[in-house]
Structure formats: structure tokens, C-alpha cells
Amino acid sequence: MLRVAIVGTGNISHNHIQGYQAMGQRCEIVALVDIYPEKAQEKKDRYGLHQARVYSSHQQMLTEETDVDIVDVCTPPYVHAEISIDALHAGKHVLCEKPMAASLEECDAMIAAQKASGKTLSIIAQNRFTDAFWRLKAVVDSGLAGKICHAQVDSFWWRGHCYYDLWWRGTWEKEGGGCTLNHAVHHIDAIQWMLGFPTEVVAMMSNVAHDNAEVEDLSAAIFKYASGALTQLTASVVHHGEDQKIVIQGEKARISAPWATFASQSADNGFPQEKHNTQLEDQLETLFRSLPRLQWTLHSGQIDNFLSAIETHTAPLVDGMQGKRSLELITAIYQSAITRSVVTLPLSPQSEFYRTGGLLARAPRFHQKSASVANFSEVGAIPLGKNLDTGAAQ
């Protein structure tokens, strides 16, 4: 059985928690942490993790725990780089929460850490684990849909004003970043995954709703691929309905999650006809509904990934690469979007974005943060977007 020291106890560790408990005995929840001991106490209390002890730091932990083998960090981005790197060098695995770390130079740091100590390494990317996008992929691979052209990605949420008043978000320093680090993370990761990594991206962003933050709530982004396609990417926290969505569009024919299929047929002069490509559609469809659907979804999926991961000793679908190059396209956007220029990839480790500290000494501040709160009331597991398989909140 694998023990799970948990590291940072506020709102996404509810989602990590549930997961393991799901996993029944693979795996024991055997220490947590928070620099807010009495948060950490209180997830003890709920999930009724009795055996698990208390500890406000995770050095304390790690000299103590000695027999964990797992440390899975939920705590703010800003430390990250150092809970994983300290862990990993003690010799235990690591899943740790998206996203990844504050800079690149601090991803391959966590990356070295990972070669040199043999263990896994795994970033949060849930959205992987869902249906929706699980089978999207298998479709793009399949190749039905023809040479992709194009993909709007709509990563839409909504948070309230008060949703920065938290001590931690809303700052360079402490968040790492607004919408587009950390809810649009989400998709970007998966388009990534499903199309591979563009070679430009021009970007803008603004902050329109959030006067007490000092990041972007908003931003728009445009990829370009070697093919010559091109991805939209909008990220948000001020789009009621959080109408999430990514839509590709293939050279024989459109799909998407939430899923639908078109496929337009030519007429004589080139415009589309009323009657469509029926046959591909059924072939399309066919494809989609004859993939099983997942065991686990959502975080449950990947800690179950993670966790056959340890113990078969092969890679995890989401490794520090992985989660690196998702960091990576949203340094693009930020660095198009402040030096307002294009932006070739990958990214030189030289470049200013690159490096710590490089993106907090350039980036805009919208608006001066304006609250500080230690903690919000605790509401459970936090909702995590729209379910795509069926366009309901999750």
C-alpha cells in the first residue's frame, strides 16, 4: 500500500482526497500538511482520516515521514518548485497540482530532480481524464476528420469579485498569473495534447471585471502550427455559463467537445450543399460511441494513472515534459501579450520569460490587490468547469 502525505490543504484538496479514498487499498492518506494547521485538522476530521497526522510545514513532514512514499502538493503556485524538488529528493514520488511551477527554469529544475531520484513525477491535467476529450483525441488520431485547419478553444469561466480578495491569488508573486495560468491551463494543456505544440502565438490580455487583482482576467490567443493551422484560445473568469468548449475543424469535417460532427460536402462552385456528408458523420459517430468509456475521470483518473504509474514503473500520461510545455504555450501568451509581438517556440532558456522572476518584473499590474483574506468558509470540492460529455457543470 502506497502513503500519501498531502501538502496544502484548502479547496482542490478535496478533489485529491476523494480520489485516493476511491482507490480503497492502493493507497493510504497518511500525513497532511498546511501552514494553516487548523484547515488541515478540519480535512482530517471529514474524510475521517484517523491514522493521518497533522503538520504545519512540509520539511517537518518529510523529516518525520520517513516511510511515505507519495507527496501530493495542492498549495499555492508559488511553491510548487520547492515542496516537489524537496520531495523529490527525498526520494518519494510526486503528483503535484497545476500549475507546474512559477517559471520554466524552475519546471527543469523539477525535471532534474525527478531524473535524479528515479521517482515519478506527475502534473495535474484532469481535464485528460474526461470522456469528452479522451475521445476527441482518439478521433482527431484516427484521422477521419481529415488534415486539421483549425480549433477554437473556449475556456470560459466566472468567478466573483470577492474570488481575489484570497490572500494568495490575484498577485503576480503568489498566483503566478490570472485566467490564463489558471483556468485556461486547463485546455491549453489539452489541445496541446491533441494537436501538438505550435510554433508561434501572439497574444493580448486585459483585466476587465477584477479591479482588486493585479493579473488578466481575460485574454485572447492565436497559435500557429508548422501545418499552417491555427488555434483561437480565449481564457476567462467574467463569461456567465462558463460555456467551455474546444471545436476542430478538419479538412472533411468538424468535431468537438461537447460532442458534434459536420461534414460539409462541395457543390459545383465550391459552396457548401444542403445535403451533407452523411457517411462520414455515421463513421465519425460510430468511432465515438464505440470508445469505452473511462473507469475514473477527473482527478480519481489521474491519480489512478499516477498510481499504476509507481507501481508497473512506467511513465504517467501527464510527466514533468508534459506539464512543462503546457507552462510553456501560457509564457508565450504572457510574453506576446506584454511585449505585444509575436512569439516564436519553443522558448529560449536565455529569454527573460524564461527564467524566475523574468515574467513578475515585467508583467502588467491591472489594478492594486485590494483584500487580503487568510481563508474562505470551506464549501467542499470546488467546482471544476463544465462536464463535456454533457455540457453540465461538474
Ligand SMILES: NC(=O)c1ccc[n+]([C@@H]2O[C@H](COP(=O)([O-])OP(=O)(O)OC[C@H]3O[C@@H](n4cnc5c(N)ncnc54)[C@H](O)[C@@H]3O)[C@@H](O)[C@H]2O)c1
Second form
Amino acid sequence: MLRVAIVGTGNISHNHIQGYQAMGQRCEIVALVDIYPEKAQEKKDRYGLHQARVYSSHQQMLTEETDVDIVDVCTPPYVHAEISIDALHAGKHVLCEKPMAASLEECDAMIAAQKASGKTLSIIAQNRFTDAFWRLKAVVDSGLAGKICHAQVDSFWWRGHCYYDLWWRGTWEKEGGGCTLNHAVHHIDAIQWMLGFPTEVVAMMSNVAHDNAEVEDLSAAIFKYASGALTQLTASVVHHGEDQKIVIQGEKARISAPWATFASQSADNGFPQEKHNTQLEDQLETLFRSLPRLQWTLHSGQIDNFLSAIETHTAPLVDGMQGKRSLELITAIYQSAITRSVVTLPLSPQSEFYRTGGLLARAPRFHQKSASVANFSEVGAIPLGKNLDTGAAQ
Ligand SMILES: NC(=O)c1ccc[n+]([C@@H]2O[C@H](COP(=O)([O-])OP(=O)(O)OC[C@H]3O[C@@H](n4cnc5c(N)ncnc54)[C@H](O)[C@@H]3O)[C@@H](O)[C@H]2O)c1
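Mind sharing the form predicted in complex with the ligand? What's above is the form predicted alone.
All chains and molecules follow, beginning with the one already shown.
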């Protein structure tokens, strides 16, 4: 049985604790760490984790809990790298929340620590473990829709003004960025998982509705791929109703999450015929429906994958390199928006935006952070966007 320590016991820790508990005898939570130890104690009581000890620092936990196998990092982004690296150096496996780190240089240090330790490192990208994305990826991979021409990625979220009043949010230093980094990371991960890595990125960003935050609350980017295909991505926390979607246009058909397909056919003059290609649509539909539903979804799905990787000595689906790829795209979006230029990928380790502190030095402060709340009242698990199978909050 794998022994787990959770570091950071705020909002997202609910999803992690529930995920580990769902895995039955495969693991047990033996330590809870938070700089506000009363928050760790609250989780211990709420989830009946009677055997778990509470700590106020991860270093102390690592010193005292020598037989912990897994350190699960649920802290704000600016300490992800430090805690993950300390844990890997102590010989622990690490599951780290998104975004992987505050810079690509920090990602490299995490990947190096993973390699040196021989332990497993996985970065949260729980939306890969949804039927909507899992099946869409399989349909893309089948090639039935033909060569990919375009993707529309609507990473539409909505957050109230006071969202940015939490002490670590709304600053480039501690949150690391705005909605492009912290919300769209899920959809950026998904599109790079499905379509691969682009070669060029161009973007603009703004802050239109949160005058208590330094960071952006809206950005629009275009990715260009070696094939010539384009992705258009909007990252936002100003979209009422959070109507999130990914629509992919293949040469032969349109496919999407939420799932829908349409295959136009050409008339002799090139205009679309009224009768579309229902034979191809049926083939796509049959493939989509034939893919079995996932046993575990979202955080539970990724925790299952992470535990399996440790148990079977295989790589997890979302390893350090995969986590870094999303951050590289996000860094390119920021670099393009800040320097008002087209950015070529991969980013050079010599570039200032790659290095720790580089983005912090150049990022625009859209507004001053005007309030700092230590903790909001405890509400239990938070909504994590739209379930693209059902349209409900997940
Ligand atoms: N995967 C998702 O869908 C999802 C959703 C929300 C948040 N997140 C990510 O989870 C992380 C935490 O976000 P949250 O909303 O839970 O924030 P939160 O503020 O509710 O919780 C973070 C907790 O970490 C504690 N903490 C801060 N620094 C610490 C340190 N050095 N050592 C130990 N504990 C420390 C804080 O006191 C707090 O209790 C962020 O990286 C965020 O981007 C992911």
C-alpha cells in the first residue's frame, strides 16, 4: 500500500483526497501539510483520516515521515518546483498540481530531479481523463476526419471580482499569470496532446473585468503547426456560462468536444451540397461510441494512472515533459503578447522568458492587487469547469 502525504490542503485538495480514497487498498493518506495547519486538521476531520499526521511545513514532514512514498503537491504555483524537488530528492514519487511551475527553467529542474531519483513525476491534467477528451483524441488519432486544418479552443471560464482577492492570486509573482496559465492550461494541454506541438505562436492579452488583479483575465492566441494548420485559442475568466469547447476541423469532417460531427461534401462547383457525407458521419459516430467509458475520471482517473505507473514501473500519461509542454505554450503566449511579436517554438533556454524571473520582470501589471484575503470560508470541493459529455459543471 502506497503512503501519501498531501501538501497544501485548500480547494483542490478535496479532489485529491477523494481520488486517493476511491483507490481503496492501493494507498492511504498518512500526512497532511499546510502553512495554515488548521486547514490540514479540517481535512483530516472531514475525511476521517484518523491515522494522518498534520504538519505546517513540507520539510518537517519529509524529515519525520521517512516511509512516505508519494508527495502530492496542491499548493499555489510559485512553490510547486521547490516542494516537488525536495520530495524527489528525498526519494518520493510526486504528483503535482498544474501549472507545473513558475518557469520553464523550474520545469527542467523538476525533470532533472525526477531523472536523478528514478521516481515517478506526474503533473495534473485531469481533463485528459474525461470521456469527452479521451474519445475525441482517439477519433483524431484514427485519421478518419482527414488531415487536421483548424482547431477552435474556447477555454471560457467565469470568476467573480473577489476571486482575485485571495492572497496568492492575481499577482505575477505568486499565481504566475492569469487565466492563460491557470485556467486555459487544461485546454492547452488537451490540444497539444491531440494535435502535437506548434511551431509558431502569436497572441494578445488584456484585463477587462478584474481591476483588483495584476494579471490578464482574457487572452487570444493563434498557434501555427508545421503542417500549416492553425489553432485559435481564447483563455478567459469573463465568459458567463463557461461554454467551453474544442472544435477540430479535419479535411473530411468536423469533430468536437462536446461531441458532434459534420462532414460537408462538395458539389461540382465547390459549394457544399445540401446532402452531407452521412456515411463518414456514421463511421465517426460508431468509432466514438465504440470506445469504452473510463472507469475513473478527472482527478481520480489521473490518480489511478499515477498509482499504476508506480506499481508497474511504467511512465504516467502526463509526465514532467508533458507538463512542461503546456507551460512552454503558455510562456510563448505571454512572450508574444508582451513583445508584440510572433514567437517561434521551441523556446530557447537562453531566452529571458524561459528563465525564472524573466516573465515577472517583463509582465504588464494591468491593475494593482487591491485586497488580500488569507482564506475564504471553507466551501468543500470547487467546480472544475464543464463536463463536456453532459454540459453540467464537474
Ligand atoms: N486541476 C484543477 O482543476 C485545479 C483547480 C483549482 C486549483 N488548481 C491548482 O491547485 C493549486 C492550489 O489551488 P487551490 O485553489 O487549491 O488554492 P488554495 O489557496 O485553496 O489552497 C492552497 C493551499 O496551499 C497552502 N500553502 C501555500 N503555500 C504552502 C506551502 N509552502 N506549504 C504548504 N502549504 C502551502 C495554502 O495555505 C492553501 O491552504 C494551484 O496550483 C491551482 O492552480 C487546480
